[in-house]
Amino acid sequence: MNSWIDADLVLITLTSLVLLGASRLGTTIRMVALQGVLLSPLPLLLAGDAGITLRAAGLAVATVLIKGIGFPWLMDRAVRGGSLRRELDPRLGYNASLLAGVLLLAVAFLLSSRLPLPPGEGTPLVLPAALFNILAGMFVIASRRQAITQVLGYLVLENGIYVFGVGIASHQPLLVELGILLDVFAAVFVMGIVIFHMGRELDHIDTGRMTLLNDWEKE
């Protein structure tokens, strides 16, 4: 069973690396959608000898519906409403971003080696995968200019928190997990509205160009 968990965590990590090197917004959205699908079986795989509970099954279904379908669909609608299909001028280039991703992965393994898992909790790859996705999400938020890509970075960050919560705190109440999802949904919903209005009023969704705006003088 641990081999299936490790394979799933490796694939989740690879989707974040691909996202770091992707320039097309459609590709980044698909990577986040795939990551959401890959996250869904984790509660079932981590159930182990205890057996699959109704809580774990419900969490798996909710994850694939919200993270694998719902959020990516909202982001895809936001992209279709704008005129931009690529992240044209990131603060850090894509090759450098991939290199930074490899370094972040090394940092995640280094940190996880100093934070051993509680006895009987998860597999050795749970903590590095969780930390890497958190760091990768923060990196995307800081290094990209387009509002949509920054929202995707926020989703990747939350996915890392999700891996940590499901893999490490297996006895965490479902209410707390749903509360995290609700917070992310609210953030994505608000950012979707902001992106829509930015694209309609300013003809772009580049947050870096917002610094060039000045108040109009009243005649």
Given for the second form:
Amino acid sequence: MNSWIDADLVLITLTSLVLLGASRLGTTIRMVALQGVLLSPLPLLLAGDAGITLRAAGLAVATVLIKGIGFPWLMDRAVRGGSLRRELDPRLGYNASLLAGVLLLAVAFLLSSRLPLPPGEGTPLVLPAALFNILAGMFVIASRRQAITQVLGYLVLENGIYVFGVGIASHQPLLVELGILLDVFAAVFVMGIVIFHMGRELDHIDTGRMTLLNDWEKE
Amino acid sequence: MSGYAGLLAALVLAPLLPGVINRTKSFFAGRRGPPLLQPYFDLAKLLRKGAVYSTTTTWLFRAGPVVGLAAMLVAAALAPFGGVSAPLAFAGDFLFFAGLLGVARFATMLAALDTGSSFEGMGASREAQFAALAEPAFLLGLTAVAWKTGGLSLSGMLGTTSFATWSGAAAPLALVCVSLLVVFLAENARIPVDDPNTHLELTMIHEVMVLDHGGPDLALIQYAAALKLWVLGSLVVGIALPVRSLAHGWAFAASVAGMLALCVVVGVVESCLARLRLTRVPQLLLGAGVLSLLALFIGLK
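Could you please show the structure of the form predicted in complex with its partner chain, as a counterpart to the form predicted on its own just displayed?
So here's everything in the complex, that chain up top.
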């Protein structure tokens, strides 16, 4: 059982690493979708000896529907509006981003060695995988210019928190987790609409160029 | 004693591997392809020829193929095969192994530069750049395996991977396997890093460095390349196949089958993928290094 959890966590980590090094927008959206699908078996696998409960099964299904299908579809639709197909000049190059990802990976493993897990909860890899996803998500938000990649970074960050929640606090009620999922869904929904309209109005979604908020043409 | 069987197999069977790759590619292209033993025929033909040396070259040019082959022969003696220790094994020999690959590459590059051809200089430069990126991936991957298996020599690491090791550490071992496969493709100048069949000097990496060699020299180079394919392939197969759990004869047979399967995989990769743009190759090798590092982190955990 443990090796399946570890394999899943490693795959989730790998999708985040690909996301850091990928230059095409389509690839990044697909990676986030894949990550959402990979997250879904975690509650089932971590249920462990208690057997698969209705709660875990419900959470898994909701995860696939929202993170694996819903978000990528929303993002894809948001990009369709504009002509953007590729993340243009990020603040840090792709190879440098990948190296930064390695650094974040080291930080995550170092941090998690200082944070002991409560006994009987999760596997040794849960904590580093969760921390790495949180750090990688923050890194993507900080280092990319396009609004769409920043939203994807937010999703990766949220996925890290999800891994943390499922791995550490596997006994929190279903309502809380579904509530969080719903909150994130609402947030991404709003962001998707905003990006869609930004792309239509401005012909670009480069947040670096949005330093002025005004209704009139600059003189 | 049986360690020498592995070395003998490497010396005898190595030229078969390019033949298997070529047959796989022919099958995918719908051709009949050259006979499986074609590399042997080529070697025999080249050895009967004389060599032509340009007047601008020095002894460095003649030393290149000899040093390259010598380094590969020692590397073949270090690589364990079929679940038994190699004839030559000592603690830390994987560093020596990487060094031998470096020496062979250095000799080939010097010989290429010695000709004074600008194309060969470009090939040497690319070879150096990609090797510098492939080496960390290779060493970090082997470090992760060393940490998992507790062995400090190649024989200790690869000879001991059994079903128990795999069930205990499937994730890091699989990561190292993928990483070493990329290094294997890059070091042997295969697609997606380099195209062995290319005929355009501008895009060549490895092949362009040996353009001026002919006759017996070219035979030595081709034999050394086949040995390199075998030796690096045996590392990948050694990690991927837990042959320690089998009896000796079966382990040997399984390893040979693994090598042939690896060549089929290479052939399939070459049939399905195009060569990467030169600027993308460093990213691929960097990715392999990241996989190795991730395996190491998980191993240390």
